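One chain comes next, on its own, written out as structure tokens in the form predicted alone.
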Amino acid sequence: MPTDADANASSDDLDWRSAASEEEVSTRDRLAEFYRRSVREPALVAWSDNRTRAGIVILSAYVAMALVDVFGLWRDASPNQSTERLLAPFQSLKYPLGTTQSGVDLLALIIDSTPFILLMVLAGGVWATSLAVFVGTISGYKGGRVDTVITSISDFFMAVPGLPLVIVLAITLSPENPLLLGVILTINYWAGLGRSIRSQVLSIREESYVEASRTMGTGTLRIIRKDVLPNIMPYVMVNFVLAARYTIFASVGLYFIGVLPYSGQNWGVTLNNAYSQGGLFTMQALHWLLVPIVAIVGLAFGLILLSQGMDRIFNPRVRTRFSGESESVEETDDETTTGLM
């Protein structure tokens, strides 16, 4: 008959460590796993959707134009480049998008403006989204006095009229750096987005897996990083694209009315020049007005299409299907997480 001493001895002999834990994972394996999880799967998910594919192609074209300007592969825009004034598009290989009243190559104007616009859009989107995620997650997860203070600050910035604030800051600071300008244009955009993220976090923090992490003594930052952020990333990325699109429209509008200072080419300035010299009223100069509008709409449309892909990339069910971990998951085009919005 086994005694208590025998049971204790048997328990001491047991090795509770799993066999897998004894296997050493090499750096190469970790890099391969990182590549599979962070690069290959997102790329496959994004490329599997026609809308996302179109968005990537459109945005790649803008990045290519920016590189053309950076490396000086196309002529700079300057007056009297062409002797033909108001040349219509597709009439000359030398000036494929036509010329302005002063003989400036319109394609050169668009290309010269692209690096500035892309940097400004990136800065505006990163600023607004990062700050909103920070205040939204901390406020929603911590609750109590922290939530009250952060929410009050967010309410204050939401109450401040955005356009007058941006105009005052633009006149005061006269920003010509695209990164600073992007931040100014979205100076209080984060407040509304932060409140929306807070609402998402309020529901996520009551989930059983978050409660289990708290019970095990996991720290707040680790819970937010491991359990909260992955669940709100589709919403965050979609709103990043929306913030970027807002930056485009705001900058073009303010350049058009002459509020923002400028030292180089800009789509809003081109629009202003075209309008002031009759682009809206004469067919001969209409292309001068349409070319920057097409450039603005094309960039915004590309961002919208890309946001569809961001939603799918961070959708765990879609990621699981592409990783082959579960063949039982069926995906449909309607299966998106935009419902969070």
Given for the second form:
Amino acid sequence: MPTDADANASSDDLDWRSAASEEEVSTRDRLAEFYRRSVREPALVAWSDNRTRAGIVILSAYVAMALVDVFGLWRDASPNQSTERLLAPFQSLKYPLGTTQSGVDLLALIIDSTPFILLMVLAGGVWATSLAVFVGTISGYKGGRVDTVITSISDFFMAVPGLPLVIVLAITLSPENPLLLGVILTINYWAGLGRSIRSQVLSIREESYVEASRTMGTGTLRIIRKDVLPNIMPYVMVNFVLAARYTIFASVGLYFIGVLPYSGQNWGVTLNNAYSQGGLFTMQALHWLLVPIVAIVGLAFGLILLSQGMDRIFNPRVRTRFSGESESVEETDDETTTGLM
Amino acid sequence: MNYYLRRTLRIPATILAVATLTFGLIRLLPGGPFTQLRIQLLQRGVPAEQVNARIEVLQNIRPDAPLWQQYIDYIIGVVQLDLGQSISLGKPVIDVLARALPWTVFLVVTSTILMFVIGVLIGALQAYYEGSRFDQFASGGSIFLMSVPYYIFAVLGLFFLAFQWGWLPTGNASARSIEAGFTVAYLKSVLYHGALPIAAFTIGGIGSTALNMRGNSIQVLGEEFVEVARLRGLSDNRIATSYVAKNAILPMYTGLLLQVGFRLGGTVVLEEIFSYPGLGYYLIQAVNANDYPLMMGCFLVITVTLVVAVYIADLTYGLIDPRISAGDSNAY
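Please give the corresponding structure for the form predicted together with its partner chain, as opposed to the form predicted alone shown earlier.
Time for the whole complex; same chain goes first.
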């Protein structure tokens, strides 16, 4: 088998051809290597950053709340739960966050809607970013006629204002499923994002190593996967978070002004009730407004902290020194976290 | 073809496409507004044989004509600025919108300019004093501001400044007692009523603008040409304005175009909270009253405003960035 020997010889002489030497590694080693490079190191880098750490902690709290609801560990919200109306928070153990004007347990209200909100945010973020990545890489890399067509379509969607379109669609479709709602809320969010991904891909396309892959006859899909995508990944991850944030803001805003249809309670509806049923007039009702606000802001804050730290997981320069010596970046964010929570 | 000419021709094309979309929403979606309008008219006791005639008046579409005919009717109506008749207000839609549009534009333009200027200044200062206590504090603050939606500022502002302390009005664009016109009293009243919505809308955008500006400036500060300028002995002012600021702001300017779009959509929530009589306010009024002609009209006008705003920004981009000269600018 001359080819095998050749491969071995070349891998001994020239260790930059790592593709050849990988053939010798057993599956088990490869799995271990995969675990080390794709799970453990990123996790360590992520954890070494205060922002990511805070972000993960905050988001875990929301996931925990969702689990509490799914397994029914806390009572469901219903009217007249407490005889005391507008009970202030942190007054009674039975109603830790206080009650609304009709005596509904606010903590129960917040917990009840967490799974719905998380699903919706996930759907919105995944839909918006994956479509944007698809459209952006194809149109940026392919160029020519494909690019012209895709650019014109996304120009059109960029020209349509998002929230009014969602309102009109909400009237006609009445989406109550969280996944569908997430997609509708970000129905044209992908266009702008796809546009900026496209311009990034345009500059990556001119890089010498992509040029080299092309001259070697590598297929388009493989180049996009191996050379282009890793380069835009940090940007995509950050924008995934921004899209998720947009989904929260848009949905809560639209629930708040009473445009989206709803069957159960959720943070936006709670805010709307507080706002429209006299919560604005007295100081005693302030917590009724504040509790849903803290729930919304907390989730968005966790996402943004995560995205700020996420840069480092995907940034190869930081990743090589993963052992946590890169602690020097800002320590400020710890303060803001404690300030909020 | 010349870039400016091509760019200008794209406006009517986009508007036509959006008008087609609104037509599709009215006419084609199952259970869409058009069907509901029919049900609504029947429920109101309009005799069945008159329903079609009523729809024709309200929506400038002949419901019994073939689809292409309806489409042409609708587009001709839009071109003639005839958007039908508002059901709930009993006035032509275009009259309602013509009065609402200036308020929305006032809100969006003022707050976007304020947001941009304040954000850029903060970001530039942060970059200049990178790593200082001020920088750390401002970065933390920016991240926090990014996670608060603008309507939260609106609600809290309304709660404290308007309802609890009574410093600012709770709604409307001006005091009812004052006659509209270019009088000092009227303009003061407009500013007084606009202060809270504008402030809420501005604060919401400062965080991300400042963070962007900070990042860009730090990158530019590290570039060689800034070093060269320093070695040439140029004054700090010169370096700060024509070297650093210019190169840091340019990439943000394109982002601003997108921002204008999101912010125009965002006024819907803002105007509803403050009962500010702009396009968004009427859109919600129309939605709540099942007033489909008004709803579609609002949607169309908001879109056209957005298209024009982006167009203006696109053209001015060429003036700011000399690299983008006519013809080459849509290559990237």
